[in-house]
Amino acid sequence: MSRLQKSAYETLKSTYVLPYAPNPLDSAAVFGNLHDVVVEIGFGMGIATAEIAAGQRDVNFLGIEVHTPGVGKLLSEIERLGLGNVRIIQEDAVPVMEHMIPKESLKGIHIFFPDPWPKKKHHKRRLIQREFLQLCADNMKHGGYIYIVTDWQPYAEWIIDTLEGVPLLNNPYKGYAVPLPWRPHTRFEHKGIEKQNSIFEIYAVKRSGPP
């Protein structure tokens, strides 16, 4: 950690940092409001995730992540952007949403750049299973969206089949989407880009009734 991670860490994780418990979070008490909420699986060092927030202070961002030094990192930026709209709980992705998310609770979900676990052997550790994404259809109201971006071609190709064996979600592009003009860069993409990489966009919405 660098030491305005460390700082940052020390001083505003009793604040901002919400400790993992079993059970459902009541986000209006969380935020003092009953702003809509989105949650961000994997924010890395959360430059992106304070971008976000920043240019949406009326809507709530949850962020999870494991790594320390990356929650060090937002946590100074939610100090210095002066971001009351952000929280993070620092555990792994998936207990958090089977226990600590309420049902239809949420207007989004952004998980960007997930790890693609490109060997085969390995296909068994991806986050994106066709059981995660049905828990993560079922957190979100009807109408809310979940928003995948990856630089690794066959596990978009991956994301896109397991998407249409979701009912709930529905992908209105049929395809690839278009990047959304308010989600910025992270540095791992710009460092793809760079290589020339392929970006990838998925987004997929929750349906109001049968499909």
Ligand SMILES: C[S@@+](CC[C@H](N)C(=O)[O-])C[C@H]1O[C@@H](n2cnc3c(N)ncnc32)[C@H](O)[C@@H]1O
Contents of the next structure:
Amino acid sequence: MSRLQKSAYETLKSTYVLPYAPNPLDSAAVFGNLHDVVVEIGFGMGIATAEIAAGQRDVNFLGIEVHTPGVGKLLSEIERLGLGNVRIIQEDAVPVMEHMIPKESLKGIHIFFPDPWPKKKHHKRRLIQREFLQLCADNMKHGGYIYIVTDWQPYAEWIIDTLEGVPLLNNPYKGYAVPLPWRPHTRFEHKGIEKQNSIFEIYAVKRSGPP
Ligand SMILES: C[S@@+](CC[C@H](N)C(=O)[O-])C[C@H]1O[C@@H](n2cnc3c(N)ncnc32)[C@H](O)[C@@H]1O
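Based on the form predicted on its own presented above, generate the structure block for the form predicted together with the ligand.
Time for the whole complex; same chain goes first.
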């Protein structure tokens, strides 16, 4: 951790990092308002997270990340930009989504550049699995969205195929989406662009009834 990240982690953690607990979160109590909640899973250093939250201050953002330097960095950005609409949970996203996020509560889920685990023997470690997308869908409001971006084409194809196995989620683009105008490039994405990697955007909306 840089000195800035370490100092932000020590001084701001108690204010903005919510302890993991296997109980549904009361977002009105946590954020002090009834605004919509968007979850971001694996925010990395949180640069894009902070930029999105700064541009949408009437939306609450809950970032889930395990990497301590990234948590420190986002904490420093929360302070620098005065982001009262961001909280962090430093824990594996799967139990958080299973136990802390109330059903039908989320306006959106962002998953930008999830680890691709390219080797076949490691595919089971990929975050995006049918069961996980089902869990995401259960936690989304009707009309809520899930937005996933990757620069690893085989993973992009895997995500599109896996989405098709979750009837609650509708991909209005049928294939890849167009980049949403408010999405800034992430830190990981910048490195991919330098290597001239293609970027694949995947977007789906929760249906209000059977397909
Ligand atoms: C490839 S990085 C992308 C980071 C960031 N989204 C970006 O685009 O710059 C993937 C991130 O997901 C985090 N991550 C992976 N699995 C996770 C999980 N189960 N729960 C929470 N975070 C996770 C990693 O710690 C890492 O920071």
